[in-house]
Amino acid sequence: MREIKTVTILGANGAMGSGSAGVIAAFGGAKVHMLARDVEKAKQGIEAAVASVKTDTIRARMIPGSYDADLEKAVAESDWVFELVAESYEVKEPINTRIAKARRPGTIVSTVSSGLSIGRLAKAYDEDGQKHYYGTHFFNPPYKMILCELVTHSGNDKKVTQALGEYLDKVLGRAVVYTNDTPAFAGNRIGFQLMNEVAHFAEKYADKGGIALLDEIMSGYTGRAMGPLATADFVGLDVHKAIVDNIYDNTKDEAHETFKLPGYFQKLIDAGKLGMKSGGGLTKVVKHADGKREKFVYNIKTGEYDPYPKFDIPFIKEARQKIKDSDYKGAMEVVKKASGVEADIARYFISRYISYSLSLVGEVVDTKENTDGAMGFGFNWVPASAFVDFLGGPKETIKLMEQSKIPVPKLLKDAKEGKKFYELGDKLDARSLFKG
């Protein structure tokens, strides 16, 4: 692989083309082409890129353009052409052929999608072309969220991979992750596997606090910083459908119902009340005549929104306070334990998130270290083998996920006892993770 010293980013005035080229030229020191449908939209592209990153030093070396009247030139003298542009063939597709006709060969060419089929998106290239075509996810905003999933087709060459890897690692400080090319790659598959579950869950329990209670059992003592439905809420929710309804149509695993779009997401977002981008979702917040602002939450068996609630659940002020003493393994001990419907909830997906991340070791990515590292670099989640030592141990896990009914992946039953679990523990401490 070349030495990158010229980058073309293509969507350069969008958050993830500004916040990765702001990145791109601080800590790679490259000369970057902004790149976006007019060349006023690529300047304010640069100045987005220039506060992202907190120095004004890159703008000399930012370039803007346009497609129409760049886009050739700029990728013929890249070395690395990085592709932000819709989520979507439609869009991507045309992009691809023209950038095809103006490589040079040797350039890498990568897209951030995150989760449409790299190898589909390769077939615009030659054999030069394809073996440097990647999947490059970055996580919003890049400064902050260094994951990024690096995702391989059949048409790639080992050499250049590792290459294109070192240089995301040791130059630009990318959490690297390598996955296969298969629907939403592995952070998004298990994120939002939960994430839906978690939305069908809030249905079932809709006359005992829905939306808000399931939050409630899902928050930080569970290794997180959000609730996995104030996540979708964050997100938006039609991003969540477009993610959930590409992996259910898909994909074929032992989850596969659980990708579903419940009913209520539909409607919210038929309404146009797409998350906290709309003004509200599942939840809102309204500010009063007297400057004070009030949450709401969405009912789902009225449509209307209430007062979202406080909930008052023993075990997990319990489990809480664990978390501030600092006892992981105590908390984790209260969640075992405790008796009610929201413990078994708890201890439910629980049991889910880490069979589900362990469940893809070999479909998706080739170690457990790569979906540890996906949800703990890219979702500030606990990664799943770190709750295994949290839990006790392989036993004591796998004792929890038959309790649940959750099926037990092969990697926990001929995993050794006694042995830490968790191999991520130098790069990522995953006790910071928790939130008390």
Contents of the next structure:
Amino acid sequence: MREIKTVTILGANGAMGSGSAGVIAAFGGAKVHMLARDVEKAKQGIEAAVASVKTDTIRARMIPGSYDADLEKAVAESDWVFELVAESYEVKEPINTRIAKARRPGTIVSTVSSGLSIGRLAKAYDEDGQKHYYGTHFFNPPYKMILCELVTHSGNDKKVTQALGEYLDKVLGRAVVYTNDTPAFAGNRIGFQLMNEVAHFAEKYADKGGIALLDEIMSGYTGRAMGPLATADFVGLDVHKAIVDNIYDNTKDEAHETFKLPGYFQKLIDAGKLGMKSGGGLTKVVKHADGKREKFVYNIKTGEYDPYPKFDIPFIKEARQKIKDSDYKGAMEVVKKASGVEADIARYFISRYISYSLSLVGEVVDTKENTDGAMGFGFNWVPASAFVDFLGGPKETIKLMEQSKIPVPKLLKDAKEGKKFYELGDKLDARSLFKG
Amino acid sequence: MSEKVFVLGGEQTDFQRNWTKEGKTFMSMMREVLDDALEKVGISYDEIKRLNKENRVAVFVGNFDAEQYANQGHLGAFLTEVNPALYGVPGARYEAACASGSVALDAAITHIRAEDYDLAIVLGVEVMKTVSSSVGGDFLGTAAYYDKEAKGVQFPFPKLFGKLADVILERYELKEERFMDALAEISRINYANAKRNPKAQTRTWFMNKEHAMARGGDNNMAVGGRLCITDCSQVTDGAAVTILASKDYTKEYAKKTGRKVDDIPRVKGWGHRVAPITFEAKKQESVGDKYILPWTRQTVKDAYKRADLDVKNIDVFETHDCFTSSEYAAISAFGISEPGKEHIAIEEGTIDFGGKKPINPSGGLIGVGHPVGASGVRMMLDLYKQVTNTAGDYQVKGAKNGLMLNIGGSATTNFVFILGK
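Form predicted alone done; form predicted in complex with its partner chain now:
Every chain and every other molecule in the complex is listed next, the one we just looked at coming first.
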């Protein structure tokens, strides 16, 4: 296994930088150069790292520094340089030029980018540097979210990839998913497809309950702890836009049109209503004088915020009760048999999610276990393959897709009936991701 | 004895799950774990129906405190909710604090030895994340003498086992630094072992020796005298099932599943002793004895005698490390070291995963998690995995005989089982 004793973190004061540094210093026992714009910010990053993994033992081996004064020296003595600066070529490329000049042969350099081309970023390096350049896409917060998409590009060496993958897995405790250098990689490509298409449906059904209705239809019984639009509000509409725009501009697959940003998202972004981080977006919470909190939801038609409605949709209630009783197949039977527009929408998105996840095998990832891992460990969503089993197997799932006019991926057409389709069961109990 | 009761296998839930957060209950947990266990062992509900017609099957539910954690009693009857195939099957709940799983196992073993039943389903279950840790700590206080040892005390059990650490230190005149280092090593081993166990609560948590040694401060707070967070097992939600069978049924089962009876492990010995309930009484009683927990030692000796085995025959141990001090005391109780010299066995790596007498390859309560009523059943399941060479990444090479120690209260109810082929 690759020995990594010294690491340089660039962007040490950000949530991802400090959280990743905490994991590397704690699990990896590495000495970590914490670099930020100035030393004070780097020191704040160290404290955040300590707090994230809850161990004072790492403080002594974290060294604060600034890009201006310390980058070259820190990089020169590092086995791994992990760059977590702002998500743009304009910011990352000049830094890469500096790292490239200072790095020793054999040093791994990686970026946390969630969407930029790893191959393009690697171009700042010489041949040895390109061989050792990767995307290591950690998820936030790194200590709790153990997914790491290890993104390779054509210049990598398989042996180095394997050694780095082993280090990330065995030493840092990451659930490593290997992905190719494609826009947004695996997790975000699948996750944001669903979130964005749900957002379009919210607009289409704005009269029937819009945002709140769609999140109700796609709630815990469909295998996620948080509704897709609540998730978009949580990550920020600006971040959502950056991800879907990138995918829309750089891919041409069956779901291409679903990556178009809905107009009302842009409207909210233009008004500075970016989601929870800016005090409101798709939803907002108002604290009244008596201390009581009230939740509101954006009305796509009027542009106003309405009190967050409660729904009483019988099939959802019934499915939720089944999940509560750990009768997962029973819950899916309810969804399969229910009538009404809400049930049609639920079936459409379950089909779309499975279909799109499996369709990326071969392009974005080599095996379905990688897309399953990305969704299970990165988004806490029931992986597509596990869904196939809960729905009663490939045939039943294909039937559902055909009813919803969703393309049937080859992987599913070729699947054997009567055999478990989900193969990550020993690592991730998909049942735990359904919420009753 | 060793030709009477066989273990066919079982399953446990993922102890990392928080069922309350999932919107599920102890009931859903029972359903999942029993379905999984039967599937894994290869016994159908139809088979249970068949056996029930002849009154050959029974269920034994280990649970400590569903009344308080889940507002529900009468858990023995709840398997009927899992599947109608269990209508009419004799079933009851067994309780002995953290040894509830073992008292259920003991009842099942006894019934099979008495030839009352041919198949016994033992299910340990505890849902604990329904309340805050301080409220849960108070509930757990009822496993001690509540009025005298727990009432008004925040987290009573760390304090009781902290007292055990004090007595060990004083009685054996150990150097404090060396003793605390040994306790930290126990913690390190359990967490490290748990990383190999895909069902362990702490498998993604950070812990190493350096952190275990750094006691005090916000990140490793003192909770019971010398004992800090890293010295404690942590409560969790969880359930485990082991399925026991008579020799007659095991023969039928072996034939049906293409296995050999000789490859199916059997319960070779058991021990069950109850020490005085208060820790102070235990301490007074043990003055002058080589062992600080003489009844724990006696329980182990009883099991060895019944199995006609000794420590030299045991390849793997699962012990009740509710706290590092309880695992420390267990080392001499097992006979791995002389009392007072446990630290030497720890320092020499004897109890480590690759050592001569590995303890808790699963991760133990510290690593796997401690859903109290399920822990004894989980230990038996882990012994089964070890002696059938099916423990996966945490398999101890060539394990033939395993011993488990499960205790309730402050080492009050002691249960030991030996499993082997």
